[in-house]
Structures are given as C-alpha cells and as structure tokens.
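As structure tokens, one chain now follows by itself in the form predicted on its own.
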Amino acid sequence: MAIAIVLVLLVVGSVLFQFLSPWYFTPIASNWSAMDDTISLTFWVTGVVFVAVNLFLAYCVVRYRHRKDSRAKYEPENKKLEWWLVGLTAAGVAAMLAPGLFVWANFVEVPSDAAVLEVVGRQWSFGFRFPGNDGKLGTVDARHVSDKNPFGMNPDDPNGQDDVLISGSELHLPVDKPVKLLLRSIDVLHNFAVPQFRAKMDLVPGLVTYIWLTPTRTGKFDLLCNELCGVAHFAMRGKVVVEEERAFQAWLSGHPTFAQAAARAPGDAAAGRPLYAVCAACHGAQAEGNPALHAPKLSGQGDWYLQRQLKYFKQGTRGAHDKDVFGKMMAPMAATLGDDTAIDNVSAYIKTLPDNPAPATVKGTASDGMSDWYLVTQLKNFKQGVRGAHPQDMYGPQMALMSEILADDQAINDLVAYINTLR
C-alpha cells in the first residue's frame, strides 16, 4: 500500500509542478510560436502517458497485492491488449513527430523577401557581416583570416567592398522583418541560440549553415553558444537588439564597410611622437611603465589593444566607475587625443619603442609583456565589477566571466606568476 501511495503522490506532485512552476519558456520574440506548440503537445502526450502508467501501476500494486490462498494467473499472450498498446503508442508517437515535421518544413524554407546577414563564430566571440548597398555579401576564405581581416574577406571580390563589418558581439535587427542568418565558424563547432527566438543552429567549420526568423517584439536578448566549444565556452555570449527600422539603420550606418576598414591609413609614428609627451609623464619616455604612478608598461602591446583602450577612456567606457581611481586619472589624458587619427598615431609611435622586459613584482621571472602588477589589478577589477560592466564595453563582460574562475587573490597571483614565465 505504501508503494501505491508514493506513486500517486509522485503523479500529483509532478502535475502540480508542471502547472504551478514559475520556470517555463521565456516570452517568445519571434514568429516561431509553432516551436512552443510542438513542445506543449509533447508535454501533453507524454504527460497523459506518465499519469496513466503510474496510476495503473498504483492500481496493480493494490489490486494484485499478496493475499493468502490467492495465486497468480499465468497469461503469456493477450493479442487484444497488444493491439491496443501498439495502436495507442503509434498514435502518440505520430502526434509528437508529425507537427515537428511541418515546423521543420517551414524552418528550412526561407521567405523570398528575407534580408540576409552573416554570423561568424570564433573562440570565444561572435561577429556579424551585413551586405552593403548592392545587397550581396562578398566571398570569404579562411586563407584571408588575420588580425586585420578577421572575417577572411576576399579583397579582390567587388561585392564585398561595401559589406558592413560588426566586430563586437552585439547584433541589431529590425522588428517585424524576416531575416536569414548565414552561420560560419572560423575554428571549432559553435552554436547560435537566442532563447526568445526559439530558433538555433550550429556553426560548423567548413560549412555555411543558416536559420531564419522574424523578430516580433523590440528588446535586448541574450545570444548564447549552445555547443561546448572550449574552456571559455561559458563566456561566449552576445546580445541581439531588436528595434524599429530607423534605429536599426542608424546603428548599421555607424559601422565601417570592408573597403573603409581596408583603406584606413596606418598610424604615423612621427606625428604620434609629440602626442606621446603627455603619456610619457606617467608611462615613461620608453613606455616602460611606472608602478609608483600606477602606469603600466605600454611598449610591446598590440596596437589594436592600445587603440581600443584609448577610445574606451575617451568615450567613458573605461575610467567611469567610482572605484576605478586610476582609470579616472587616465580618462582626461586620453581626452587630449583629438580623434581616431591621433590615437592611431600615438599607438604607432609606441610600437617603435623598445620592448624591454618589465621587472617582476609577482613571484616568477621578468615579464616580456604587460606589467604583472597591472594584470593583478585588472583581474581584481573584472572580478569586482569595476571593469567590464559598462554597456558599451563589448569585450569586458566576457573577461569578467573568465575572471570568476579565479577563486581568490592567491589564484590571481599564481596565474600572473605563470604568465610571467611565458615568452
């Protein structure tokens, strides 16, 4: 009897949890409501079977419990019962699978008026490419992938010259407009998934896969990679912003085309030398850094990194947090650089300076790269939310997530000590 009671309580508890639980689907934001319908139908079919089987089992436990002077009847076959079971099982399976086939038929049939864009995945970020005024995406090739050409654009393809390149992990889409997303991976298997869209698909190396959808409501939604793509898989995230057409066009026009990015003149080191005078007051004449002024070593750093951080300081993306005392000191210094050209020139001049090893302040050998005390400070800033929390910091949130794997200050020091040993 106790077992029968447990089975009945299991059924009742499961049904109540299903209908009363606060955890369910996120509110849908695309045309794929049929996805929810098929899942709901599956819940109903499997739920009815679950309830029926367990209640029947509870009945059998009571009805056929052990009694004195009672013997079980041996009945090896019951064709009538078997036909009922086969028929009901076939009907249940068909009820679950058939609607999914109709949804899949729609899923792979892209509307003729759908706009086309490309999503590029790499460890561990997303990038996006929109066609320009010609409406055609240029060809790409893995052989062209480099720091200067992260999308692998074919420089000889005229169709790609006006392609708009989005290097950050935030994608904007217009509301109520169908869109086809071509999915491509630079390295390993990734996945494009927005829970509110209900549609997701893998990014497979060597292939171009796709999904299509129509965003139905405005908002900002999490973009996730739902494939285990490496140690930082959990940090491969982005945002999809659905907005009105005018706002979308304004956002898109704020990004460079491939031709504009390729035509951008390199920084002029000679022009950057006098501009560096302001920087030298803290970072040293040879950009060797000065721990007493909390100024890290700049020589040897990638020019792309220096340019990004100077722009962040100018825009208030860095140095705006109340606890970022030294970032607040850096912000007005960056403001002395009038435009992007000045930033490029300064970084070009820094690139000409000798890259001498910085003295180690954390256990380990001298570092060839960034000052180790600065690495410790910034890792702590990321963990504490001092850095990486600004909405315009496209890369900081990923670093903030990565810093969480460092449990305490000792783990941070150990990591930086190991970095000191690298060449």
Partner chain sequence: MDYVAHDASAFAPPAEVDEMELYHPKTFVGKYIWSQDAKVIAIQYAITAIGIGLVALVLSWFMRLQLGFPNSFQFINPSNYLQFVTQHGMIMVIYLLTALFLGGFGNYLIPLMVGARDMVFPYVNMVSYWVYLSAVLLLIASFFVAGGPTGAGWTLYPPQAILQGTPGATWGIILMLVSLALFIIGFTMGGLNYVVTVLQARTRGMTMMRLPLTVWGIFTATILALLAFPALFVSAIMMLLDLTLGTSFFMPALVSMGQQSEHTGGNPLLFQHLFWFFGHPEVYIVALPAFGIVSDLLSVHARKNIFGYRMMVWAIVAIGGLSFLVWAHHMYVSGMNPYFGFFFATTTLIIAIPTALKVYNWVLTLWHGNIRLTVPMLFAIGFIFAFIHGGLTGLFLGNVTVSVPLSDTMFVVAHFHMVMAVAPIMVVFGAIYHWYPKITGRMLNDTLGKFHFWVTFLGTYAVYLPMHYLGFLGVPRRYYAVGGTDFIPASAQSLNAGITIAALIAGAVQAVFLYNLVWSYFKGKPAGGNPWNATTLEWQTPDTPPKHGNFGPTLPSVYRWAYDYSVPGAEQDFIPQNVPAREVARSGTKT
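Structure of the form predicted in complex with the partner chain, please, following the form predicted on its own?
So it's only the chain below, everything else dropped.
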C-alpha cells in the first residue's frame, strides 16, 4: 500500500517540480526557438505517458494486492491490447520524431547569406577568426602553429593576410544576422556552447565542423566548453557579445589582421632602456624588485608575460579593481608607455637584465623567477576576484577558477614554499 501512495506522490511531486521549480532553460537568444518547441512537445507527450502509466501502476498495486481468498487471473496474453499499445506508442513516437527531423533539416542546411567566421579551440581557451575584407578565410594547418602564429595560419596564403584574428576569448556578433561558425581545434576535442543559443557542436582536431544561428537579441552571454578537454575543462570559457551592426564593426576593426600582426618588429632593447627609467624607481635598476614598495621582481620573467600584463594595466584590465591597491598604482605607470612598440621595447630591455635569485620571504631559500611574496599576493587576488575577473582578461578567469582549489592562506603559503624549492 505504501508503495502505491508513494508512487502517486512521486508523480504529483515530479509534475509540480516541473511547473514550480525556478530551474529551467535560460531565455533563448537565437533563431532556434523551434528547438524549445520540440522540447515542449516532448515534455507533453512523455509527461502524459509518465503520469498515466505510473498512476495505472499504483492502481494495480492497490486493487490487486494480495488477499488470501483471491487468485490472479490466468491471462497469457492479449494480442489485441498489445498491438493497440504498440500502435499508440508508435503514433506518439512519430509525433515527436517528425517535428524534430524538420527542425534538424534546418539545422544542417546553412542559409546562403550567413556570414562565415571561425572558432578555434585550444587547451583551454577560444580564439576567433573573421575572413576580413575579401570574405575568404585563409588556409590553416596545425603544423604552422607556434607562439607567434597561434592560429596556424598559412603565411603564404593571400586569402589569409586580411583575416582578422581575435586571441581573446570574447566574440562579438551582430544581432539578427545569420552566422555560420566553422569550428576547429588545434589540440583535443572541445565544444562551442552558448546556452542561450541552444545550438552547440564539438571542435575536433583534424576536422572542421560547423553550426549556424542568428542571434536575436543583444546582450552578453557565457560561452562554455562542453566537451571534456583535460584538467582545466571547467575553466575553458569565453563570452559572446551580441550587439548592433555598427558596434560590431567598430569592435572588429579594432583587431589586427594577420598581416599586421606578422609585420610587427621585435622589441628593441636599446630603445626600451630610457623607458625603463620610470620603472626602475620601484622595481629597481636591475629589475630585482622591492618588497617594501610592493614592486615584484621583473628580471627573468618571460617577455610575452610582461607584454601582456603591461597591456592589461594600460587598458584597465588589471589594476582597476577597488581592492587592488598596488595594481591601481601600476596602472598609470603603464599608461606612460605610448603604444605596443613601447611595450615591446621595454620588455626587450628587461629581458637583458641579469636574473639573480630573489630572497625567499615565505619559506625556503632564495628562488628564481617571480618574487614569492608576489605569488602569494596574486594567488589571494585571484581567489578573491580582485584579479582575473575582468572580461578582457584572457587567462585570468581560468586562473581564478583554479585558485579556488587553495582553501586558505596556509594552503597558498605551502604551495609557494613548494615553488621555492623548484629550480
């Protein structure tokens, strides 16, 4: 008896949960509302079956429970009833399948006016490529991929020269324009998924896959990797900004083409030396750092790292958070560097300075590389959302999610003490 009552309660509870719970699809922002419709249809058909069969089950348990004087009916089969049930089920299945296939036909057929762009996945970030003025994407190959050429562009392909490369994990799309996204990966499987768009597809190394959609409302949406891609899978995220055509064009033109990016000369250390004078006040003449002034050691750092951080400080990606006291001091300093060339030059100069081990402040002995007290501060900043929360920060959000692993200050100190032992 109890089981019958519980079955009824579970049915009622499940139906109520469906209608009353606040947890359901986020409002749609693409043309794929037909997907939502097929889901609603499936809900109705399966919901009716769920309720009907379970209530009948509960009824049977009550009505035909064991009684001493009663006996079960001997009823090997009832062909008519069984075929009716098969027929009804087939009709229900067809009612769900047919609309699904129609929508799928739309999904695989890309409209001819869809603008093409490319999404590139790598462990653990997204990059994007627009075809530029000629409307054609240049050829690519994993064999061309390097630090300087993260997209693997074929340098000899004329079609690729004007391709616009976007290395940050933020993609802008014009509203109400159909787009075809070509998806590829340079390492492992990834997935391009924006919950508001409904459509999603894997990025497969060695292949180019695609989806198409039309964003239907402006806004900023989360982009998530939905295919397991290694340890930091959960931290592989980006943003998709849907905006009016004009704003989109402005955003797009702010990014360099492949040719422009390739043409940049390497930093000139001699030209960087006078620029460093400003830095030396806090970071020291040999870039050895000064804990008293909260200025970390710079010598021995990778020039790519220094360049990125200087840019971040300059454009407000770093050093803008209220609680980032020392970052806010650095930001105006970085602003004194006029352009990207200046940044390249000063980092080229820092690279020439000797990398003397900094005294350990946490534990252990003098350490190479970054000042250990600075590591501690920054890990805390990441953990508290002081650093890495800015939308323009490409790798910061990943590090912020990772820093959550460190439960408390003790864990951070222990980690840094371990790093001090590495040579």
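Please read all numbers here as calculations on a predicted model, not as lab measurements. Numbering follows the first chain given and starts at 1. Superpose the two forms; the largest set of C-alphas matching within 1.5 Å is the rigid core.
*Asks:* Can you tell me which of Asp36, Phe130, Ala265, Gly302 is located at the hinge, considering how the rigid parts move between the two forms?
*Replies:* Looking at Asp36, Phe130, Ala265, Gly302, only one falls at a hinge: Ala265.
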